[in-house]
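Presented as structure tokens, the chain that follows is alone, the form predicted alone.
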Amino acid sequence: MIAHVEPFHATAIGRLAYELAASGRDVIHMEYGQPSTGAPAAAIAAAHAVLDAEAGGYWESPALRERIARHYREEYGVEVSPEQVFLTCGASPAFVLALSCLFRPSARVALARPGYVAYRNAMRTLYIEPVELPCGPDERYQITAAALDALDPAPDGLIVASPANPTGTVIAPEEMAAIAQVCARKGIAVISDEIYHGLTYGDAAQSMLQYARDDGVAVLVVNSFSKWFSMAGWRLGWLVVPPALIDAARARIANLFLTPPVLAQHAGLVAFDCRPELESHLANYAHNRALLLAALPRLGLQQIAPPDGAFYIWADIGHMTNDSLSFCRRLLEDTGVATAPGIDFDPVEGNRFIRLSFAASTREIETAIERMVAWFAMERQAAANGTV
């Protein structure tokens, strides 16, 4: 039997935009989670010497692979082996790789709902069967140790994502060592999905292997260049796994992905000490956050996720509509504006729900933000008529 996989509506709405903007329309980009900014200006230059200098082939980077164990140590106080760290074309291959090696076809395994669409159908193509635990205002949109220990039975594996993607939220220190102590207790296999790391606005968000312990329960991060390091177009991530995992994720890898773009690697391994550019990167992100937290009131939206990193924007729109699918496609379609609809990260509510990136330009960001206020205006008013 081939598994059934849900299509990733925000990809639709992506195509779409790009159609609109091909036959000259003036779209704004807010349904992805990309940067609008490119690769820091040294690692450009990097490539572009490695390009004159080499024909390329299949490889993976030792160095870059103890740049990775290093900024562990450094940033997290955790000693990592550059042998746990594998490289990958983004996070995506190093999530399914960090499936691949600890879970059985019919494994189950906890994640907070909402969540990124992609755990959920990634799990299912595996046939790996997720868990969905609702999580609303109450537990701030994430996975509380409460309720991962209160599954009966437990669960094989969970996913935790911290800052998440579509919330922004993060978890509490104290909550993340709660979840680790359960999961230690109970055997659950963790993968923990850091790539939106350095994008905080408050407290840094915390690693999940700063609270693994040393009693045989799997613990594997994955990280990405896609979003600190604003680097989405060159495909390039990492898994670190346990020692115990390393032939068993070095076997898979080989015969799945080889590996990834030698450009990205020689360009990644330089973005590591390009801070100064990629802070200036956050603080565009932090002005577009309160450009947009400023405007809520005017756009109607009075319930929303803390916004506590990443950068996006999770609104409820239920007072205007109950299909989110199609109101993100008539605002791109009356206004140019491209958000993403909840039905991906959520399929039980989300259909109530919509999610913004804050990751384009400030000019784009306002732009955006006074095109919406009249469209949304109208869609209260129809919604209050009865007529939408």
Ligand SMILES: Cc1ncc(COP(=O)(O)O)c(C=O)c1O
Second form
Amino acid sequence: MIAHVEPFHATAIGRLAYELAASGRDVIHMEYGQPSTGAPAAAIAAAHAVLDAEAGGYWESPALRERIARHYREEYGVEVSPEQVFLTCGASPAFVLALSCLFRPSARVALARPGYVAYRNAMRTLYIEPVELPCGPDERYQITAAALDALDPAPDGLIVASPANPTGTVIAPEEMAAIAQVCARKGIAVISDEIYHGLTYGDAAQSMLQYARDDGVAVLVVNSFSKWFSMAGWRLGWLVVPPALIDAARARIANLFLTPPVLAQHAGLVAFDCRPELESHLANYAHNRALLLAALPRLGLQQIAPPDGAFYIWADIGHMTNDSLSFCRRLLEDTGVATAPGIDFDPVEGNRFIRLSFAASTREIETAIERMVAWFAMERQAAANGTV
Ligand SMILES: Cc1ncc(COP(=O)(O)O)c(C=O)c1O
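Since the structure above is the form predicted alone, I would like to see how the form predicted in complex with the ligand looks, so please show that one next.
Once more the chain from above appears, this time first in line as the rest of the complex follows.
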């Protein structure tokens, strides 16, 4: 039987948003988790120079693999050899690569619910069974060592994301250590999605590699140029595997994906040296985050866990609807503000949630707030009157 895979519903909202914009409507994109800014200027300049100078065949940049290895030493104090780093077309294939290196069909892999839509759906395409652990505001929507330890039988694997999508919450260092201990004790392999590293509003996020022990269990790290580096369309990311899995990863990447775009690899290497420009994006997100958090009472939204990182607010709209997809569609059609339906991220309770991305410009966020305040007031009134 062919695996059933659910659609990514936010893409339907995205399509409608682009149709409306094409018909002349003023649309504000808060549905996709992507920076509205482009790649750093120096990275774009490097790509221009390469375009004129090189044929651009299949290629893996040794310098970029070395630069990524250096990044682990400098940012996390962790030794990673360039051979452990595999370059991919973004985090999405890196995740498939990681799953296929680690798990057989029917393996059970634990993850937090809510969580990024593709974790569950990519696992299903590989006939791996997602074991979703419901995580609420009390645990800040993140998996805990205690919940993982309580799973009987223990899962074969675990996915962690800190900061997470859709909530932006971070796992505290002591909880990371406790999770790593449970994994080592029970032989649970870990895939850590660190795509939002760099985008935090307090302490820097920790890498799961800081808790990997030589005698412990496999820890694989997924990362990408799509968020911090503001290069989603360049399709570049990476996977770090333990030495024991280098051959398995090499065989799979050559057969499944080959190499990422040459231009992106050259640009990505330069992007590592563009910190001031990237820090300015973070300052913009921090400002937008504060604006939205301050506006939540005016929107009648109380149930949120303030995000420690990424650029999302995961908001409970259960007092207005139990159908997040049609809520997002109506909000978009009426106001031009595109948001992501919670059903993507939580198949059980997601119909009472939406995700607001604040990776837009501050002017757009201010306009979106004004439009949503009036519209949400009407929705609350309609829900109170029983007319929706
Ligand atoms: C948590 C998470 N992981 C992975 C991805 C996929 O990113 P990429 O563009 O690098 O494939 C996303 C994209 O939004 C994400 O939010």
